[in-house]
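Next up is one chain by itself, shown in structure tokens, the form predicted on its own.
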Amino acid sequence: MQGTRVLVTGGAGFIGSHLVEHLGARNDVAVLDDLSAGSLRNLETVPGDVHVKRASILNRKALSTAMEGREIVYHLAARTSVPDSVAHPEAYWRTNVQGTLGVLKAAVDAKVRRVVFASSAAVYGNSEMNPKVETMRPAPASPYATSKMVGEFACEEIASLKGLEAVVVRIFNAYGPRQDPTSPYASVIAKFCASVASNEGIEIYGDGGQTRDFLYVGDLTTALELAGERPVAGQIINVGSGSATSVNEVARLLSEIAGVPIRTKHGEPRPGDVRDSRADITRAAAKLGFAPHTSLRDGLGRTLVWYRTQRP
């Protein structure tokens, strides 16, 4: 992709900042972000000019004013968490679908001629099917995960009705560098990190046999450039590696990494987790062309170094 201009809601965020910067230098890029839970300091690292609006995708005055000449909108503005979602779930309606209602409209309004939507692989719920492939039922097993759902349906009955190129996204476990380890919605690899870089123990919930799909984030911005440009409009599809690790091989990986034993304990497992998750990637193989390149060893070493240069 280059010389499109491209909107990133949730630009300053964990996912979005990493987009963001993959496409800085070669596109003309803004960033929607209201900073709940992004930061500008995520964007020191942005080659060329960016547009940073600070505001909420519920505030449609300013989402109109965003969307004016872009051709190309990603949206990544979300609530992620799923245990804060079973807590608060109003509050993850109201932002992830009456939201991504609003970033639609808009972008019909102003011509925007594609939308990639940042689903999430939380709405294969509990499914004990493995891998997850896009042509699954869904069955959302937590809030968030619902309205990740309706989200993607709305792509999809605003672009046959008005005629949007709309993609879907169905993200995996995304994890690298900038990600808030403190912060509700932060992944089991950033908390690892963080208590690895600081010499401290990492508690692992449940009994760690939990499995996930493992993205390094970098790759995953390869895949959203590739849904940008590539002839996928009306598509579902999976991003993620293709492979399942265990929560405890991923401690066991980082202890080799680190270089020393690295204190566990044992929590009670969250409300709304799912236990295994691998992605089916045929799809994205297919129709974007895309591979990750990243090692989990790899791309954990490069989390792990990251997190040791923020250590006060």
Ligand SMILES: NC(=O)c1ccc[n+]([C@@H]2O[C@H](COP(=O)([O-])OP(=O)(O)OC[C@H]3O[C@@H](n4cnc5c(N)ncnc54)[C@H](O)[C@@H]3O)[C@@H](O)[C@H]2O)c1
Second form
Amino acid sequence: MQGTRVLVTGGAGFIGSHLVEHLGARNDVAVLDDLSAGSLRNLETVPGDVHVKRASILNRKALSTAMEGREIVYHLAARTSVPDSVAHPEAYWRTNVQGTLGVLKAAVDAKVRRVVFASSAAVYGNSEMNPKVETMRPAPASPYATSKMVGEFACEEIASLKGLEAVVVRIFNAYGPRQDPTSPYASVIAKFCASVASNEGIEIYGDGGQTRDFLYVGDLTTALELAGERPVAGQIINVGSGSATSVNEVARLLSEIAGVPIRTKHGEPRPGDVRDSRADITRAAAKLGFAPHTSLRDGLGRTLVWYRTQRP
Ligand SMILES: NC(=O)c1ccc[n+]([C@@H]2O[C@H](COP(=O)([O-])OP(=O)(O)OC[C@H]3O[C@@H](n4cnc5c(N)ncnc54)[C@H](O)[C@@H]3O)[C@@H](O)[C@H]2O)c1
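Could you please show the structure of the form predicted in complex with this ligand, as a counterpart to the form predicted on its own just displayed?
And the full complex, kicking off with our chain again.
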């Protein structure tokens, strides 16, 4: 992608900031983020000028101003925690459903060509079938997952009624530098790396045999760029690594990379946790020409280096 006017909602967050960095050198990129979870620090290394507007996607005026003249909108702004959504479902409905409807409407009004919507593997719910294929029936098992599913349907509806190109990307477990390890709901790799960087032990929920499809954020931004430019309007596309890795294996690899044994404690399994999750990425390969390039070992190494530089 080159010379394109792009807006990234949630652009000061973990994935958003990497996307802005990736596209920033060759495109005119703007960010709309209320900084409720993201931070301007995440954008410090971005090349070129990025216009950052601190406002909520629920603020119609700010949204329509931010959309003016934009060709592609990456809609990443969201509340993102499954357990938090169980505790605060209304907040998830407001930001992730009403917010997404607002983004889509503003995009239509501003004659944006395409919206790429960051959906989630969570829409597959607790189904034990693996790998997850896009044609499987969504089975959301949390307000977060439901909010993403409704967002997907809203993309489909607005695309058919208003002719906006909408592309849904179902993201699996992204990891990498800048992922926040501090929330009680932080992702496993962020928590492990932060603990290892400060020479603390790690806690594994349950027996650690549960598997996830971990994708390095640098590979994800490549997939997002492709989703913005390839002829994939109307598609729903899984983006993951296509392989499953157990939490125990992540801990083992990290210990190898760090060159020290890591103290490990096993806690209670988390209620409602899916045992295994792996993406079928056949469609991403066929339609986007996407292939993940970063091995888990390399990605973990880069991530650990970053967490080490964050220590006080
Ligand atoms: N990280 C993953 O593995 C993963 C997996 C599946 C889907 N996703 C989706 O990708 C997107 C980005 O996730 P992330 O991991 O970077 O999370 P993040 O929390 O780091 O980023 C979300 C950003 O949205 C902003 N935001 C929240 N509410 C807002 C509002 N009302 N108005 C404007 N900005 C708002 C936050 O400040 C934050 O900067 C989210 O939509 C998330 O659901 C992430």
